[in-house]
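A lone chain, given as structure tokens: the form predicted alone.
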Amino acid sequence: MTRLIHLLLFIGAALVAQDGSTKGNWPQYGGQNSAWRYSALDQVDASNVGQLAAAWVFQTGDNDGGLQSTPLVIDGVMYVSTSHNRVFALDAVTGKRLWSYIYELPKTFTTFYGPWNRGVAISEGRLIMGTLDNYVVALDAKTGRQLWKVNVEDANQCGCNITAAPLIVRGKVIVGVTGGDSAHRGYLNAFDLKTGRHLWRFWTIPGPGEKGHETWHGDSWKFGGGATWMTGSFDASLGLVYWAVGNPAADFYGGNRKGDNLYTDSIVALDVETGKLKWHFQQVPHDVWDWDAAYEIVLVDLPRKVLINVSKGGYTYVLDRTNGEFITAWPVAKNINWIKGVGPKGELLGRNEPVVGKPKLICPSIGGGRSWNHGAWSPKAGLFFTTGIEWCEEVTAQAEIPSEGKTFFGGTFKLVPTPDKKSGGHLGAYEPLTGKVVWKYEYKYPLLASVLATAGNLIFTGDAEGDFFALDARSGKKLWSFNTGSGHRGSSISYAVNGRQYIATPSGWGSAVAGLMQQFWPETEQFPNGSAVFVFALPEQKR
């Protein structure tokens, strides 16, 4: 009884202090600035989810790379972007196309990072998208007419682009960049929402004279990686933008970049007005495993203001978001041998590093203990829901000379079975401050779609074989599924129009990690790709 009272008090405090849930609209990549991926809609619940039926389907026609996008819904209009930077505005009730925009990529353009796109952002009637050739584009949300377009950096020179959804806060468009696996120096940029004027840049790798530059040996900082390739979060009460930074380059060889290599593999908190660093926490000093910290940052009040970040190395980090103080870290994967654990101050215990010229077993694999697909926080359940992956690799490190904008891995890798011979994926429900597993749903392949939580005590996600399904948030029991014909790599959402709740999911198998699976599961090479949005609702008489 005492534990129940404490749980209710903590949930109540979280709801009073902060509401990151969505309702009729799904206005941002993570739902809201706090990235909960939680819908307060409860028309569809555990008692009737089995009656969900397809309301409409929209085929984008842009199948190459699959569909990794998060659809947005504003006042009955859905906006969805595709792998080649095409944008569609759809009637959210019928799926009718209202307008479309096709971004014209250079005919000779090629990219290591793509083709794929994970979403757009909308504010004040403007739709913002980052592009494969490293531009930021603003469209009129009502018509699709291009309003402005700015180049961030020459993509042919840097070998980088923008694949994530921008974050729009206080009239600023904040966008990251790829390039963690190439010879490139990472950054985060802010542009004026109305004009596209550049406002500030934060370099994730400090230059000469900047704090943290001393953590890079020689000139290694010039091509040190530090990509900001996913979407950040924002706390309006603190005026802080939170962004997670990727790995240093070269990925597996650190002999030419001795030092901690700030601010790679770090959470950084920046002043939204100036882009100045307020605090940082580095999860993996001198990373030689390719363990990006670049995934989502979920802001929750427990009632202490915390952030939750799942790292590619297989650990979930919980920090005080007011000052970056380490609170705890707990694993989402069982097969982890690159360290023996995380200490009480966030320090890494028992590092197990790749060796030059000699294969070494490292778990998890380069695909991560979890991929970039987004977890979800449910204030109703008081639980954080996230996937995890069980797979390993043999890594052979090698010295490598950087060439600007070119791949810069510093080694090779080959996927191998886990020591317990139980490779695969799972989705778990976790207590955020302890990492206690409440339940776990197992799957034979990695689960690579984001998670959606709803007030109907439901969890939605999809799998590699095309099944989009719902689990009971309290027990993990599978309650409903629908096969969309292609695997799931994007992010489902929920919204409402005229009092009717809808569940929407992108369907379309693809991405670098999906291709990586073929090393270990050859049959996945035959999984069909696609690019379609499926929308579900209860029959009219059932709601």
The other form holds:
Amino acid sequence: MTRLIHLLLFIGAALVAQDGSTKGNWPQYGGQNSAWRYSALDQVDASNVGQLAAAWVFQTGDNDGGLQSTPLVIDGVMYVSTSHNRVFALDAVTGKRLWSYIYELPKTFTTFYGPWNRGVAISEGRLIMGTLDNYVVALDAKTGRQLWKVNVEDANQCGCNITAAPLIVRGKVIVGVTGGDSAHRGYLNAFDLKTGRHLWRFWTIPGPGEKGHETWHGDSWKFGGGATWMTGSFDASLGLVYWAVGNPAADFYGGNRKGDNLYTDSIVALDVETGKLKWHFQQVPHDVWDWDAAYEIVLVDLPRKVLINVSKGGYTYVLDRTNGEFITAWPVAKNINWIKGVGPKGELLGRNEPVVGKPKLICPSIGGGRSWNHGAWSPKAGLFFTTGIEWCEEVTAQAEIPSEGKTFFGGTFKLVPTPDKKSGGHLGAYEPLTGKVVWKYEYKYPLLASVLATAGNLIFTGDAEGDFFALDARSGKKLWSFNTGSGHRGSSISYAVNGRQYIATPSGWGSAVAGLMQQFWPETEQFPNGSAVFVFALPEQKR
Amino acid sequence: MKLAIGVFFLPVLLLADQTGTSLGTSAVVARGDKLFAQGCAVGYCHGSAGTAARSPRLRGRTFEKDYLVKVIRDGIPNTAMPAWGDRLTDDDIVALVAYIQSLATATPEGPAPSEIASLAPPVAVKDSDLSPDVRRGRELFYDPQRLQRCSNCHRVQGIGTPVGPDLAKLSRAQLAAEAVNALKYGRPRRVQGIVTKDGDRFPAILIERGPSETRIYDLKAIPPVQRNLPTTEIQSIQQPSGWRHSQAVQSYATDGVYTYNSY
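Since the structure above is the form predicted alone, I would like to see how the form predicted in complex with the partner chain looks, so please show that one next.
Full assembly next; the chain just shown is listed first.
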């Protein structure tokens, strides 16, 4: 009887517990809407990964900005987006091109945030992509034919655009916007998947009369940033969309935006039907360091329903995702000096702010204690795997006058060595509730590719010099490596077709943070760009 | 026009500069240094003192003067490099060129960032001498705080989506007559009612009707959606559509409309 009850309890728990693992398909940007980046496939495992061999390679032909996207795979077809909003549909077994789509960008067009694209979303046969000139386009996933497109806001005016993958839930396309380092007021939009019609907008900065507006001085709310430049998550049982909101603008100078500056640097939970705010948690009130809370939001049941979010300032936040209650925060980088720590209620202890006109040492650098490249959660290991970066900068703040749509940084910076002279990157395995490090893999440069975890007890990622490699999830030991000829800045995935497991990774060095590295590691200027998808599998006879 | 002429003469100015002594003087370079710190070194751009970031390193490299002028003034299309011609004076550009050229002999590990304690407005935003009414009208037309802004449906001076008529083509008198009419009372002449086979009804502007595909602007929600519908999916296209311009712009008070008119 107790066994039966246990079984029922187990089934009950399984029904409500968030299952974020992927199997044959890799249907969403983060794997599933809970952003685990974990594949339940285990054909490739720690015992045989050494035999992994290239199955096919696809060259996209556009190296500018590298290849930063997450490919999707649905029913044997891979969809990959590249810089300048090109989309390719490929046979996931052979790499053969099924169709391609080249988005028509205006002839003369400059964008501060680009030219890369970080992924598309697919649902009900429709493929959705945000564009460099701030449109959202829908294609027929079978043919690549354009179905609709809608201009969110004129990119020439707002200086903003879309580089992140949208999130599609319940027939709604939810899509963010860049513009956090420009004089722009951020937002998140929902469009109807079928028609493209606008459904709701959540302003990340409350307007006059709205709660939270009082956290902005004067007119500063109009130019206060708050970009939603990465992809959020969704909890179907709660009906809540989670999004991380970026830094306030100007980045380094807050003198004319006195106040907490809600909802910048916050996690917001929104009702999926209306876009109305259910709760928020602000990580950094009145940010003056450019510490976006922009990255992935990983939904995990421990069994408490929590979310995990690594912030650019180098702390990983764990919150109760039903109500936004702070649970804990722990660092992913050693070199953090902008605060002394995070208190028991999530409050910041001992702020160390940039000053006007005088260089000040701040760690980590503007590139972040981690960059946007995503971490992975393995339910099998019970661990969260994320990269971290050790580097510092000298920031000099300056007052700037905002001009709509123009960059609005409020200062300059220069990368400098960490006090212990050990700048570089690492990938760690962390216990989510304690931040305890189970193992750490060290690297001489920042690691700027996302992490993939699989049920084969493997962790995959790539480095700046082109190595794509597998680590043992339990020990961090390197088990396999393959050089793709260009550095890694995208997100690898796993999928299966006809019973064969594949590991796919974008390869192609580029991006803002990769560019920054040149200040400190001049040799990286010579690292070649690229833009290709590499796909690996075990040799046929070996499985 | 004033600006265009200024820009036109800029290379000439620079040439004159070359023969004189001022281009390389420390005062000009210092001015360029300051401008660079405020506009070019910021964020992910060229890095402090040109040490590179997302955008190329400028330090320790040699550039032709004319090339620098052109790039600063006009930007580089399809890249992150914007045109600064409308935000910088000719003198500013001369100073920046001088500064960037001064970096040619600098080593990658150069001096610390320059002192830039200025609280004064840095790169001043040029606003042409518009009357307050016109300026207000322009603000309303492009108002980023409204979803219903006019530029969501009209493209003027290269900004906006060209769904509704090109307002720039109307004469002042026409505009005066049309605006009030269209905005407040008028029955739309170009907007049609579309019914699709699955029963969806909505107002739309027809862009192109082909044998297999019909391209429209769907006006049911703002911003309008450009849709490519299979022609066979369309039941009917006819007037009236039930669409009213006054509803599309209901967030604007009448005075806003009048003000716009003067713009």
